[in-house]
Every structure is written in structure tokens, then in C-alpha cells.
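This document starts with one chain, in the form predicted alone, laid out as C-alpha cells.
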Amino acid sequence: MQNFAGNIRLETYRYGCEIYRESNTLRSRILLESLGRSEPASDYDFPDIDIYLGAFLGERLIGTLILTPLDAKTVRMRQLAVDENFRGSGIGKALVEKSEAIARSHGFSLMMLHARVSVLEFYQKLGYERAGERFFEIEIPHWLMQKKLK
């Protein structure tokens, strides 16, 4: 697969804007509809505190993730979704690395996330470690993972 990571633009966007609505559609399709769930991804948002990050190829949104502050030092990465046509091309890695830079710039020193078992290896390659026991979220197995941000 072609590596698109060098050709993409990564930028934050605001809750409620057109890009946000596009991201909601992408997140719903990738993260929920694939599990047979029909609720919109926006049901899981915290618009007053979330930081939304998008990956764009030209004007097309091809990936997104959300950062949710948990306390003054800890932020949670959530709802990483990459369009099926661009998986394996470095987009997810680019989003994670950019989210870590954003988190550091906001003073966070620990990134946490809930990883589906199917993507555990992806996060481990990026330096995340499992913390705690496996648990179920939206009816599928997950691991709590974390990484100290330097």
C-alpha cells in the first residue's frame, strides 16, 4: 500500500463545524457500524473539553481522533478512525504522533487509551503499554494502554 503519511495535513477542528460532522460520519462508520451498532459516534463526545484532530488528503478527511483531558497531567486518546482505503499507509501513526505533540504542548505527561484487541499491536509499536486487565467496552474486549509523554 502507498504511504500517504507525507502527503497529508494534520489539523485540529472545532466541535460542530462541517469537518466535525464529517468526522462523526467517519467515526460512526468505522468504529460503530462495523459492530452492528447504530448510535452516532457523537454520543461519546465531550464537546466542552475534547480536542479534535483530523488527517486530510487534499480537502478529504481520511482520519480522525479525539483527545479528552482527564486531569491536569493525563489525557485520553479516543476514537481513532482511519478510512478503510487508507489503512496501513501511515495515517494512524501520524495521527497518534501529532496527538502526542498536542498533548505535550498542553502540559499533559501521560496519554491513556482503550485499545480494541484487534489494534493492540499497533499501539505497542508506538510505545504504548498495557495497564490493568482486559475489559469490555461497547461489548468487545479492550485493554487500557498508556504512554508517558516526554
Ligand SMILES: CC(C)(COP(=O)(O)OP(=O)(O)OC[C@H]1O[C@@H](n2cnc3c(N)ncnc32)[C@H](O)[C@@H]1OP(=O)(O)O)[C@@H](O)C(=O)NCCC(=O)NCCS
Second form
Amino acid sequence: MQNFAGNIRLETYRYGCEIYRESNTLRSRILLESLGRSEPASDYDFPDIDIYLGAFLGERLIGTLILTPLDAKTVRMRQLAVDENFRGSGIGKALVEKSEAIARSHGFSLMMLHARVSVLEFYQKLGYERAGERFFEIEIPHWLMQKKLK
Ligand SMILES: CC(C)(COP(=O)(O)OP(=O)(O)OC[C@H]1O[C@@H](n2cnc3c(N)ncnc32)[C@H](O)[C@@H]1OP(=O)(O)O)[C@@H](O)C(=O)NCCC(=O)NCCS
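Alternative state: the form predicted together with this ligand, after the form predicted alone:
Whole complex next, starting from this chain.
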């Protein structure tokens, strides 16, 4: 598999811009249509507080992640999705690590997320630990996971 990670640019973008609209298409396809769901991913957004992060190859958006602050110390990572054609070369990991750096720079000390069981190990490799019971969200099993940001 080709390694794209060295050529990737990670940048935040604003709610409503053209990249944001592109990201809706990407995450709707990867996160919802794959489960047979028809609502747009943007239905789950919190435009006033979300921080939108993209992974770009040239001008092309190939991965996304959203940070949603929960309280003064805690931020939730959501909607992580990497284009199927670019997986397995460290882009997901790079998005998570960049989001942690952004969270730290905003003063957050705890990252939490709802992990689909299919990606539990991905998050474990990045230092996330299960917290609490398995639960269902959008009809699929998830684990609550968290990581202290040092
Ligand atoms: C999960 C996802 C973001 C991973 O992106 P990626 O760019 O392929 O991941 P990376 O290449 O950065 O992988 C980093 C490490 O995690 C591992 N990994 C990746 N996906 C994994 C998975 N589903 N299960 C277990 N390990 C996984 C990789 O093998 C790699 O391990 P290494 O560091 O030992 O080499 C991507 O598969 C995806 O978009 N999945 C569908 C959407 C999804 O489920 N999002 C999460 C919702 S909670």
C-alpha cells in the first residue's frame, strides 16, 4: 500500500465553507450510508462550538475529525473518517494526534469519544482506554473511551 501520510496537510476549516460541505459528503458516506442511514452527517453537528479538522492531499479532502467541547476540561472527538482509498497509511492516527494537540492548545485536559467496536483497537493503539459499559448509538455497539491529555 502506498504511504500517503508524509504528503498530508492537516488543517482546521470553518462551519459552512466549501470544505465543510465536502466533509459532509465524505462523512455521510463513510459513517452513515455504510449503515444504511440516510440522514446527513451535518445533523449531528454543533456549529457554535465544533472545531472541524481535515486531512488534505493537495486540495483534496481525504479525512475528517470533529472536536466538540463538553465542559471546561473535556472535549469529545467525533466523526473520524478517512477515505477508503487512503486508509492504512497513518492518516487516521495523524488526525487523532493533531486533534489532541489542538485540544491541549485550547486548555482541555481530557479527550473522550464513542468508539464503534470495529475500531476499538485503533483507539487503544493511540492510548485511549475504555470507560463504562458498551452501549448502542445509531443502532450499532460503541464503547465510551477516554485519554488524559498531558
Ligand atoms: C478508523 C479509521 C479512521 C482508521 O484510519 P486509517 O488512516 O486507516 O488508520 P491508520 O493508518 O492511521 O492506522 C493507525 C494504526 O491503527 C491500526 N488500525 C487502523 N484501523 C484499525 C481497525 N479498524 N482496527 C484495528 N486497528 C486498526 C492500523 O493498523 C495502524 O496500526 P500500526 O500503528 O500498528 O501500524 C478508518 O478505518 C475509517 O475511516 N473507518 C471508518 C469510519 C470509522 O469507523 N470511524 C470511527 C468511528 S468511531
